[in-house]
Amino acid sequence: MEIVLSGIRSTGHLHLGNYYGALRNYIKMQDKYNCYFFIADLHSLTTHPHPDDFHAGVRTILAEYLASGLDPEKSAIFVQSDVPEITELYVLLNMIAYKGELERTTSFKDKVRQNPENVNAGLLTYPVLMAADILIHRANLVPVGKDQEQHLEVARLLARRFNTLYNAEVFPEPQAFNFGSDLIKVPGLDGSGKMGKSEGNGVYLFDDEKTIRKKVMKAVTDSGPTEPGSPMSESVQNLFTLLKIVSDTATVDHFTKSYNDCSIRYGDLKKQLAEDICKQTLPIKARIEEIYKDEAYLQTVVKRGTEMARESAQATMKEVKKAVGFKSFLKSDDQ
């Protein structure tokens, strides 16, 4: 089977964006592909979170995927720190990776927009680090959203180079995974963009009722249609969005049609879309809760993971550090 890998940066916690946008997509795959799904920890080394929210966010993100679906029967689940030959290729890869097409990536110069007093090299390598999640297992594909398909672009890239410096073939050139009809773009709840972690425009998998039904009321909106059929502002439209992954096909029509005959109340829209929210989303929470605390069960998927993990990148690493042309000098209690 095809291998596929994908990480969620282990800040925060999950949102509508990450379930609808790729877990249930996941979910899916266990079956037809080789997957390995990993918490980023290092990832978020970029911004210096304390030890404590560091450890604790590694945990969170680990309950949540398996509350979402994700089987460890099925998958690889591991904590990227758990591997350290991802970091002992990055720094292979940086030693072929060039501070003038790091400096380039968008997701870089974002960064340094909207941080200047944090640039550090984390940063400027972070497409590398990205790279070596990829390639350590050899990936064919990679499901990745329009933001991200650069740093895919980086980890093709740095493949490429290293098979031709070294005139080995040790890497596949990792493909994006398209989901085709079946992917979908969830909107924030700010009027405009998608559902992120850094925007705080998102319902999260762990809100409570009380709370989804706050965020959801005060959603941007505007005045209303001034005239039957008239079109939708983009806030608008982006709560419809959201109520056709919700909701059933009735409570969109009903909407649509109130919409479109200038009837509509946004109060009701508000509320019905909350309700729905809260029917797909406080099932998984209480889920959340009882994985969270269930250290045994956590420790068992971690470690069958990880094993799996390391597994395939050393085998990967065996390849590279042949290519490369390391071979120890110190030698064995039987040479």
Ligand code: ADP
Contents of the next structure:
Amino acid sequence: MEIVLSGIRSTGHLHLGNYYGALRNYIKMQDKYNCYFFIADLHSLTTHPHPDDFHAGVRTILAEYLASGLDPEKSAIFVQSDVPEITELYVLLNMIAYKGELERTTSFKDKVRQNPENVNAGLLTYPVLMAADILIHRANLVPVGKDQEQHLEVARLLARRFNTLYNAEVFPEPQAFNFGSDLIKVPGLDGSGKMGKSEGNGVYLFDDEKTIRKKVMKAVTDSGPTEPGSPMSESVQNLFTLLKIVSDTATVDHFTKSYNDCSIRYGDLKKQLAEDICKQTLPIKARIEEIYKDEAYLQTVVKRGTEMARESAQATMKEVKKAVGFKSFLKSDDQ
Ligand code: ADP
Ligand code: TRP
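Moving from the form predicted on its own to the form predicted in complex with adenosine-5'-diphosphate:
Let us now look at the entire complex, which starts with that chain.
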């Protein structure tokens, strides 16, 4: 059975980008594949070195995963820092990852631009840690949003390089996955760019109805089409992209038609969009609140998930060490 792995950083509540770009696919994949889903708490430290409450961040994502439909009976759900084999593999992969190629990744260049006073080595080697997350389970499929495409390329490059250098077929080449479709980018409501936790433009699974309506009604638009077939501005295109993600085809067709014949009222479009977002997210919000409180349940989930993840990770590290020719100098009792 093919192996699936993906994760999200513990840097705040999950937004529609995380949900439609990644999490919804995790849920759909659970029945068909051997799945590992985790919380990337170590990756969070590259941009959030002083988390106010590290545990609360992890617990938030865990509760939001479960409330969205991740099923601990079907998937291994765990926290990255509970699986030390990941960092062990990360160290080895760092030896075959080159500074020049890491400096060229868009995410690194973006982070340097956004935060020039915190260009730490962890930020540079972020894709190497991500490759370790994936390769430690010898995963084939990685459900992610479009922004992660380049990181998957690095993971494939390192898998290939490792296999060639050590002349062993230890790692498969992992592929980004979205059920045969292109990877998606959920736009923000501020006119341009993607929705993101650090962009401050998100609609969160945890938002209440009033907040969602307020955010959507405030979305940037333009002064409206002036003649039939006018091209759409980026901000209006973004609203349509969101509508296509959360609403049914009849609704999308209705507003497309009214845009094209210039009768559209953006207020109506936003009202409908807010309503359709609420329909999808409010039931999840109710479950988040329940699950977040249930410490015993959260512990059971993570205990089971960590055991499964470590078993798989240890089996891979055995192969890795054999390939590299590593043996502990220290003799074990049975040697
Ligand atoms: P963020 O970018 O909000 O900090 P993460 O980096 O932890 O969140 O992203 C976790 C997952 O969510 C990744 O698979 C990423 O591709 C996906 N994702 C994040 N934002 C979007 C978006 N706007 N559209 C599509 N997918 C997204
Ligand atoms: N880098 C991903 C992001 O920012 C999160 C992540 C870390 C990840 N490790 C991963 C995603 C492994 C998929 C597989 O969105």
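In this text, the rigid core denotes the largest set of C-alpha atoms whose superposition between the two forms falls within 1.5 Å. Residue numbers count along the first chain shown, from 1. Please read these numbers as outputs of a predicted model, since none were measured by experiment.
With the core superposed, Arg310 shows a C-alpha displacement below 2 Å between these two forms.
Remark: with the core as the superposition reference, the CA shift of Asp268 between these two forms reaches 2 Å or more. When two forms of a protein are overlaid on their rigid core, residues whose CA moves 2 Å or more are considered shifted, and Asn238 is one of them between these two forms.
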